[in-house]
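Next up: a single chain in C-alpha cells, the form predicted on its own.
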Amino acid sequence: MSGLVGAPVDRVDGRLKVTGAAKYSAEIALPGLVYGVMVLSTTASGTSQVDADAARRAPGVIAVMTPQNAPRVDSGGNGAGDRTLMVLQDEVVRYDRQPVAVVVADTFERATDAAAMVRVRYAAAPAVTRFDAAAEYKPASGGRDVDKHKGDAAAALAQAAVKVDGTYIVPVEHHNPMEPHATVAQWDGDQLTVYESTQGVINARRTLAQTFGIPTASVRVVSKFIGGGFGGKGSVWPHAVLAAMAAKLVNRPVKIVLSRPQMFGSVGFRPQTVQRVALGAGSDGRLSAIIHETSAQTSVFDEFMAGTGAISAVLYGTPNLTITHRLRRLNTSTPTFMRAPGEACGSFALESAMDELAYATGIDPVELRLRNDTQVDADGKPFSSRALREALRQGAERFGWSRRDPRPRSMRDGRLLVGMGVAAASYPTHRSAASALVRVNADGTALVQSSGVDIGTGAYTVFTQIAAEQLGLPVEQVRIELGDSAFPAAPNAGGSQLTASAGSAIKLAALDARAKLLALARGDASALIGGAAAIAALMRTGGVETIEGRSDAKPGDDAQKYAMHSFGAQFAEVRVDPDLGTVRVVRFVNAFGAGRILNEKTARSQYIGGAVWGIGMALLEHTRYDERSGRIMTANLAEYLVPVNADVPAIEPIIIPEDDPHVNEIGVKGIGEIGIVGAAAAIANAVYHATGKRVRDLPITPEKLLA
C-alpha cells in the first residue's frame, strides 16, 4: 500500500514484548538444559591454578571446566573469528575478570553457589594498568582506520593567524544494555545450535564454526530479540564459546547468562582515547589546518582501533590535514565498538576545538561551522548528499540560538549559570551485501525472512513497511522472521548498516514477488488492486499456493564515486550550580539529515536515545580501574553511572528531509549512531559558555568545575 514507508507505524513486535511472548536468549528452555557460571580472575596478569575439588562435590554440580579439561578450540589470533578469545586454553591471565573456570550444574542457583567454592591461586606478573605507562605503536588495522595526510598541516598551523591546540580525553566506558549477554548452546552430534544475544547471527555462525573447526553449515545461530546491544553484542565473546565448550563436555545443552558485574569483563568497552586536535585558521575563521592525533588503548593480546579521527576528514574543508591513530597495550580485555565508536569520541575532540576556535576568532559557533562547510571530503570526493547547513539552520532556529549572549558566564537563571552549546555531527553510510526472501501465500498474506537482527531499534517494523508497500498489502498481512542464520544472509546490526543492507534486499525480493504476481495476472496491474483479497483471488485462479521473491543486494558503483554520510547538529542548554559544580541539561534539540526516513516514530526514538547517550558520555560515564592491580572498581550500576529519567530533559529531534538517490535502493543512510555524535561536545561547549571553564577530559564532574 502506497504511503506506508515513512509513516509512523506502531512497532509490529510491540505486543509480543509487552506480553512477554518475545523470548530473549536467557529465556530459551531446552530439554535437559543445565546452567553454566563462569569463575573470573581477580588479577590482571599472571598465571592461575584452579582448585575445584569442593565445587565438584557440591550438590547438583555436573562438571567444572578448567584449562585442564576444556575442549581444545581455535581461540583466534590466527584467522579464527573477529577477536582473540580467552577460553580456558591455557593458565595465563591477561586481564581482570578473565574466565578461569566454568561450573556446570542442574540449576542456576547451584552453579552460582559452586562457582563461589572454586579457589584460584595466582602467580602474579607485572601488569600494564596505566595508559601513560604503555608504549605507543602504530596499529596494523586497515580500512577507515589508516592515517591520512593532505598538504602540510604542521607548517600551515605554524603560520595560521589564529590557532587552538588542545588534548581531549574520553575515558573507558561500558555499554550496559538492559539485557545482559546470554547464550544457550546445544550439540546434536557435530551440529551446533546457539541461541545468542548477538547483533549478527551470520558473523556469530562464522566465528563459532572457525573456533570449533566445523563447517558453517553445521552451526545455527538464533537471536530473535535483543534488549540493547550498542556495539557490545556485535562480536562473539568468551562466554558464548565457553557455553558451547561446556555443552560438548557434558553432552547437554548449557546456558550461560552474565551477571551485571560480569558485563564489565570480557564483552568489550569503549577504549580510553587521548586526542590532540590543533586547528589553524585565518582571522575570518576559515580553516587552514586540522591536526587530529589519537592515542587509544587496546589489550595486550589483541588489537582494536576505532577510526577516531575519521570525522575530521568529512566535517569541514581545509587544504591541510593530518590524521593519525596510535595504540597502547594494557592488561585489559579487548575494547570494541560502542555506539558510533570512532565518531562519538572524535567529535568530542574536534567539536570542542571548534568551539575554542569560535571564541578565539570572536565568530559565532554556528556561523564558524557554516563558513567551513564543504561539498567534498578530504580525498576530494563529492558527498552524495549533505544536510549539515540545513541541520545547523533549523536546529538553531528551533533552539532559540539567537537569544544566546556569547560571553561566558553572562547568562543566569537566578543563582544558576546558564550555558548554550552547539556541535556538528556526521556518521558514514555503510552498506553490505544482503539477501532476502519474500513469500506470498494463497490467502493473501506474506512472509519475509532475513537473518538480520532487530536490536530493539525497529527493524521488524520498518522491514514490514518496506515489504507491505511493494506488495500492496497492509502491515497486518505481512509477517517478518528475523535473527536466524538459516534465513537469507544479512550483515550485523552495527555500523548503522542493517536497514540499508537488508532493507534493500527485502524491497528487491518483494518487487520480484510482485513481478511474478503480475506475470500470473498477465501484466494486468489492476488485478492486484484490492490488496490481500485481490492477491488471494488471483492465486486461486492461477492454482498457485505460494509465490517466492528472492534477492541478493550489494553496494553499487556509486559507493566509489561519492562520499556517503549523514550529517546533523546538536544543541544543548545547561544549568550549572556555581557553588556545587553540578550540571543539568535542561533543553536539547538535534537535527539530522539521514536520507529517507522509513518510520518517523522509530527514527525520533533513535535520535532521542542518541542524545541520552550523549548526556551519559558528557556528565556521568567512566569505568574506573585500580591502577595498582588493574581491577575494575565500578563493575555495577551503583558506581558506574548512566542517565536516569531525572537526568534527561525533553529532547526535540528534527528530521531534515533528504533525498539521496546514490546510497541504496531504499535511499536510507542509517540512524542508529549519528544521534550520539557531537552530543557530548554540545554539552561540554554549553558548560564552557555557562562557566568559562573548559573541561577537556570527560566526564564533566563537579570536582573538575570547582578545581
Second form
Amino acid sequence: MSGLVGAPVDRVDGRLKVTGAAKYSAEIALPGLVYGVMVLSTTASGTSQVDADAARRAPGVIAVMTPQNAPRVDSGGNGAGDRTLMVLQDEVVRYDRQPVAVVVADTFERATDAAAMVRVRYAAAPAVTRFDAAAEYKPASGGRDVDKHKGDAAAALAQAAVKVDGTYIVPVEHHNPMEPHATVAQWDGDQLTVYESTQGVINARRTLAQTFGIPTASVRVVSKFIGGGFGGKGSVWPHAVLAAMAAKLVNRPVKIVLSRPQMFGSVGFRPQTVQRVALGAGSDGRLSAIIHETSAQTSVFDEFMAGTGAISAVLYGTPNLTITHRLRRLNTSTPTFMRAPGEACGSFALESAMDELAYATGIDPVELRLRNDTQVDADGKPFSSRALREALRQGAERFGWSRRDPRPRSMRDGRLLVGMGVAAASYPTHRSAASALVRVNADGTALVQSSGVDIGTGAYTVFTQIAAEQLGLPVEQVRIELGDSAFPAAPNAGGSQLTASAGSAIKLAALDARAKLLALARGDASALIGGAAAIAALMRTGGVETIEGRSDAKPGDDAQKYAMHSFGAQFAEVRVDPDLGTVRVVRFVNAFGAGRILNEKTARSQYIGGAVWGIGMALLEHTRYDERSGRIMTANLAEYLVPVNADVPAIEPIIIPEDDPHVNEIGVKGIGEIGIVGAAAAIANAVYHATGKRVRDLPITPEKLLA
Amino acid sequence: MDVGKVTRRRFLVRAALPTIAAGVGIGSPRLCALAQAAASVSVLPASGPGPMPVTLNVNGRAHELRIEPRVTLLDALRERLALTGTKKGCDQGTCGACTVLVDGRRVNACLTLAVMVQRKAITTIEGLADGDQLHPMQAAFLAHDGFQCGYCTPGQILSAVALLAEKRATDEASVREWMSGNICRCGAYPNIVAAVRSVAGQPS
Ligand code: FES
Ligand code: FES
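Now the other one: the form predicted together with the partner chain, given that the block above is the form predicted on its own.
Let's see the whole complex now, leading with the same chain.
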C-alpha cells in the first residue's frame, strides 16, 4: 500500500472529536469522585497562615488540605521545576497564585464556595518583582550547552563596514491551551492512577513516583486526549501532586481542574527575554560578526532556561560569533517550555536585526539571507539537509515578494499603510529512545500501542499510517492506542520529537511483525497482499492467534556527524491604520523543509497553527504584572489576548519536499514548533516596512506605533 | 449554613465570590449573568440555596436533576449528565468552548444557570449527529481539518450551526467575524472558516 504515508487522510480520532465523544482528563468519571479546588496565594512573597475553620464547616466539604495536614512529599532532585512540586510542605509563599490550600467537597460548586471561605493571612517578605531590579547571573546548568564563542565577535563588530545593534524584548506569555490543566487521581492501596492532561505520561509517571516515594511501577498515568499543551503540559505541576495528595487524605478519587485565572499560576509560562543582537557585515551584506546576548527570568527557587540564542549558530554563517545566556531570579512561578522555547524569542531578535541590516546595507531582505546561507553550523558540522534557500525562494514566489517596494511607508491601500516582511526559521530535530508494540490479530487487523500523547498534532493518525503502510493494511484496519504509561515508552510530545521518536519505533515494530508474518508465509511476500483478509488467512493456515512486533528505537550516531534542523521562511503582509496604529495581518505565506511529511493535511494544520501563534506573539500576547506587588493583572482571556478568528487571515503553508536519510528511520524532522519561529519577526518587519517604525519590544500595540 | 437566613443579596455575593477571589473584578460577565439569573428567578418562588428539582431537556430527552440553583448549565451537563462533549475553557464567558444551542440560539453554557433554561430545548454536540450520520458541519470540520486538539471543536461546531441559521455567514469576512466568540488556541481558524463556508455553499 505505497503512498499511504504522506496522504492527507482525515484524522482517525476526528470523529470522536467532532461528536464530543473524545474524553479529556477532567471528563473521566470514577465512582465516589470528589472535587478539589485550590486556594492560591494573593502575594508574591511571604509566609501564609491559613484559617480554614469556616470552610471546613461549609456544606459538602470533606477536607481542607493545608501545610498542617498535607501528606509529605519530596520531589527530590534539582531539575527545572522540581521545587515547584513541594506544595503545602511549608508556609513559604514564593510567587503569586501559589497553592496554599485545597478544599475537597462533594460537588464543584460547594468546593468552589468553600475555597472562597478560606482566610489566608500573609506575613509579607521582600519580593523581586521587576526584571530590571533582579541581579543577573550565569546559570550553572544548561547555559554551557548553548553559549558559543567563535573567533572574536566584538573585534569584528568594531571593524565591520556596516553594523546594527539593538535590544529586543519578548514579554512573559502564557500558553493558555483551551483545555485547562486537569487531574483525576485515585489510590488503590499503594497504587496511584492519574488521569492527567499531560504531554508525556512516562515523564509524569516518573515525576509522580519520585515525588510520592513509590516505585515507578506503582504509578499509572493516562492522557488519551489533551486540549492543547504547547509545552505548558510538558511537566508535572502542583495541581497534579495536590490531587494525588488529596485523594490520599480523603481516601477517594479527587479531581482538580484549574480555572482560567489559575492557569496563570503554577503551570509555567514563557519567561521574559531581553536580547541584544549585534550584527557586523561587509557592504556586500556578508556577516562578519553575530553577537547574541540573552537575559531571561527564572523563579527564585527553580532554574529554567531556554536556548534563546541557539538559532544564531544555525541560520547563517559567520566567522565570529558570541552567544551568551544569563538569568535573573524573580518572585514568579517557574517558567517553562512554550512553543519553540528559545527559537521563538531568539528568532524575533535575530530576524528583526537581519531586517535592520538589510536596510543598513540596502540589500533586499530575502537576498541578504540567501547571501549568508551556510552549509555548516557554527561548530563546522554539515547539515543533514537544509531547505532554507528553497523555502525563501518558493515562499517569495508564492507571496509575490517582487511586488514589494522596499522603501518604508511607500505602499498604500487607500488610507492604510501596506507592509511586507520576511524572516527565516529553523528548529532542531530532536529524538529520544522509544518503544512500540504492533500486534496483528487473528482477523488480520492490527493494534498499535505507544505511550506517546497526541496533543492535537495528529499523532494518532500518522502513527496509524506508519503501521498500516508497513503491514499493507488500509488505515481502517489498524487500531491505535496512545497516552497510557502502561503502553511501551515514548518521550514527551514536546520539542517536536514525538513523531521522530515513537514514529520510528512504530515503524520498526511493524517491520518486526511483518517479518514474523513473512516467516509464517515462508518468505512469500505475495501472501501478505490483500489486507486483513489475506493476513487472517495466513495466520489461520499457520495456526497462530496473534503476532507481536516490538521495537526499541534509539537515536543513531548520525547526530554526532550532522547538524539536524528543519528550516523555513515566513512572509507576512500587514495593513496599518496610520491614525489608530492598529495592525492587521492580511496574508501569510510560510514555507518549510522538515523532512518527510507523513500527512499533508495535519502537517499544514501545524504550520497554520504556528503562524497564528506568531500573530499572537507579534501583536497581542503579554502577561502584565503589577510591579509593586508581583501580582498578575491579566489572568483571563479578556485581558490576556490570544488571536481570534477575525485576527487570522488566509495562511498558505508550502511544504518543501525533503528526503533526509540521517535524521531517523522515518525521515521526519518535526513540525510542531518551527511554524512560530520567525513568524513574529516577519510581522514586525512588515510593520516597519509599512510605518518606518521599528518596534523591538513585543507585542506591537497601537500606542507603540503612535508614540 | 442556615437556609432561612440567606437573603438573595447574600446568595449573590457568596455565589460570585470565587470569581472575584480568582482575579476577575466586579462587573465580570459571570457576575452579570448571576445578577440576571437572580433577577429572573426573583419572579419565581424563592429557591435554593439547597438542591432543588430541575428538569433539563437536552437533545430531545428530559433529564430530572436535583441541583443547587447556582449550578451552571455547563456544569449540569458535564458533571451531572455525563454530557462532556460541551467543554469548559474559561467558565467566564470569554472563550466559547461551552457553546450550546438553547431553543436554537447559541449561548455560553458557563454563563447560563441550569434553572434558567428549564422548558427550553438544549442541543449539545452529542445531539447533532443523526445516529451514525454526522451533521454536515461535523463532517465539514473533519474533512477540512478544522481542529487539532479538538477541545474548542464542539463549541465551534455549534456556533457555526447557529451562524448559518442566523444568515450572517455571507462571505469569508463575516464568517471570521461571527465565529470570533470561539477561541481556538491551536489556531485552526482558516480551516474552520473553510468548513463553515463549505456547508454554507460558498466557494473558498
Ligand atoms: S467556558 Fe464558557 S465561554 Fe469559556
Ligand atoms: S482545536 Fe485545539 S483549541 Fe481549537
